[in-house]
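Heads up, the chain below is alone and in the form predicted on its own; it's given as structure tokens.
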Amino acid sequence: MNKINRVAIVGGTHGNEFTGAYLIKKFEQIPALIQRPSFETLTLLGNPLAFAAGKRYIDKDLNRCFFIENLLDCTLSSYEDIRAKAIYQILGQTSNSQVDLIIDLHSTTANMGLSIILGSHHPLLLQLAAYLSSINPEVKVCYTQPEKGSNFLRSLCELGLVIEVGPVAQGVLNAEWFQKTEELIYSVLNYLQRYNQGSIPQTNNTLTYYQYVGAIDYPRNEHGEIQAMIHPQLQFQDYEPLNPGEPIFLTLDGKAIAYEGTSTVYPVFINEAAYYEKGIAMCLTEKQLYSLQNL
């Protein structure tokens, strides 16, 4: 595989996720923290107007603005569409400063702990994820969907990953998660330095990850109003097994609603505040083992 020459760390893609935004501020003040001998590390505040306003976005979710056809569409004129085009020019494949790997920093109100979210099975990403989970038992690895046609910022680069931490309230700077995210970033950069030197750390032969299989919305009435909340037994149980027949919602008048699936799943992003508007009460994953022996 090719050497890593340039890495980008992006924070504040969502303006009210302060962990990543303030880490970018710190790295801009002390750039030596993220520089390594064999590659350059760039920093980028993803959505500066939303960050200044303490809002997730100004007009629309920036992290849903990176379909290539939208990036090339000059008629799209929302603030986030314009910002996405600017980021594409900075980080994308047409840029003189094209990056080899993107780390997009996010925080969540759900109990996701330290999550690494991947969108491809690129060998380097899988080996990196296996290494991070081996040195830190708090690290969980999620795999969403193939990056072909993705509208996420991380899809601007073949080697794109998200660090998602929480629970952290929106618009709040939490010291614990700030420090844990910072240490995880250093672990990523140190791994890439060793990768460039040809001395990749040994890890387990298998990677445990959680494969996205779908999402569930809250029960709603004909007006779209929520009629039930996350059941207390499920709240904060991200990455824990959910079996058919177990309660997932509690109606406003106190009746439990059971999970009607036919197999055990592992919910993530349970009761994520930002997903209410997207019609998502939780995402469902299946627990998988991936062999690294043939990489």
Contents of the next structure:
Number of protein chains: 2
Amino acid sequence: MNKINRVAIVGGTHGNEFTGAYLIKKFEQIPALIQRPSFETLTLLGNPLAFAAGKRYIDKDLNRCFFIENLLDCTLSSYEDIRAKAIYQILGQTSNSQVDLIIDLHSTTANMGLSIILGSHHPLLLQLAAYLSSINPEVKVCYTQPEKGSNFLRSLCELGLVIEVGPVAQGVLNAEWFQKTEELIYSVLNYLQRYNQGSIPQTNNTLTYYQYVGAIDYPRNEHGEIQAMIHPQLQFQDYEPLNPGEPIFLTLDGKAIAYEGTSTVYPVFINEAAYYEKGIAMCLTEKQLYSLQNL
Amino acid sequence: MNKINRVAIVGGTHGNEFTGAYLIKKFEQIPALIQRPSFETLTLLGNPLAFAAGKRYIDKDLNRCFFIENLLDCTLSSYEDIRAKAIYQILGQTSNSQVDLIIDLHSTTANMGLSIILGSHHPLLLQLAAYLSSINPEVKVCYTQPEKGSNFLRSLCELGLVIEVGPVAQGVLNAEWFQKTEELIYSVLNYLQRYNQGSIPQTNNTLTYYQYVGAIDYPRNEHGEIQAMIHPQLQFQDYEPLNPGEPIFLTLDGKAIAYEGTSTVYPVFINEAAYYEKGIAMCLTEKQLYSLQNL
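Please give the other form, namely the form predicted together with a further copy of the same chain, since only the form predicted on its own has been shown so far.
What follows is the whole complex; the chain from before opens it.
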């Protein structure tokens, strides 16, 4: 990887995730906060109409609109499809302002703490993630890239990452997460500055990360109606081990439903509000160690 | 007050407050849970279209549509205005099925715990509230009735009360709050059964309740945009004393803003997601003691 010349910070890709949207507003008011000597930092409010309406999206989920074939498909004309194409023009590889790294800011109703979701296994991203989790034990690292290409905004460049914080309710600005996200952004920018200077900080030799292996939906009846809730013992237990036979759901009439997998997994995005409509009660991950000496 | 003949339990008055909506679904599947020998219990899903869409409302807030003049105004034809008129026909004083008591189920992103909001100072409601808070110290009692009539659903009958639980994100079904709300409903129904039998349980002689005295909006700029967040020291501190000079907001650029009132208040609904659009960052209450011997 050559020098980082341009970084984009995107917030409000989902209009009701206020942490990122208001950080963008702050950075636009005080640009010096995100300027670094060796690269340019752009800011972008992902979905301005949805943010103004306090909704996740207007027509469809913007953060599922970035498959390259969809970006090039002139027949797709929902608000978010058009917005995705505009963002592609601003940040994408064919634009004059092509960025080298994207930080996309999100929040979740799940207890994800201060999570970083990597868009690729690029060595720089892995080293950055190892550094961030070494200076702040609260930082967790996920890799949730689906196998067959990505429709996420962060996929617009190889160095794409999401900062995902929570639990925080949709439509709420929480000062604690605002401040923690802000600090994490500065750590990323400072790391990139030192990378450009050829003096990246020493870090651990191993990175612990959580690899996406699948998702589980809520139990539903034949009409698609939810028949069970996340079990109280699992609620807010993101990143904790879940063993076969342990309860994951509680039916409305009070019966526990056990996890039927064959090995220990680490659920994330447990009870994320926006995933009810996607048929996801939680995502399952495996905990992995990655040796940075391989890089 | 004569005998209680008919009770209505309403959930999903706000479509993204899932606790109440799914309790209604449970009670409709297992009606025996809410039947008591001496009175009839009805259930009602307040806003079915908004619940199906996972939104608070379709056109406007249903729980602000119950001013009597609006219910009688034929020109009001939004989805929620029409729905309010239908609910008035089902539960109101002119209907054949007129109910004596309404329990309206809500949830909030604020740390309201297990709150009961009374629709009037009727002696039966006060005694019921005193009983519920005596058997469960987690129960808090509010009285937030505005002075000039009420536009809330609970105002359809003199014995109207809200069960308001949280913090829980919009669009999330949380098993813990589901179970706590369910238990509280059974306590209400059991109390009413004993009331009808002339054997209401002994309780404390005094009721602690929180009387609404006003609301505070977020600091905003000339475009109405929020310039500050709830201060981290105040977040989730519902029902705790707030003294003059203590911080209530934190500006986006990090400056604390102090409470400028002249006496101690007890904020509630701190950082409720649905109140951003109403211009309410928190409601203020005064803590009061009410002697039940006056009744």
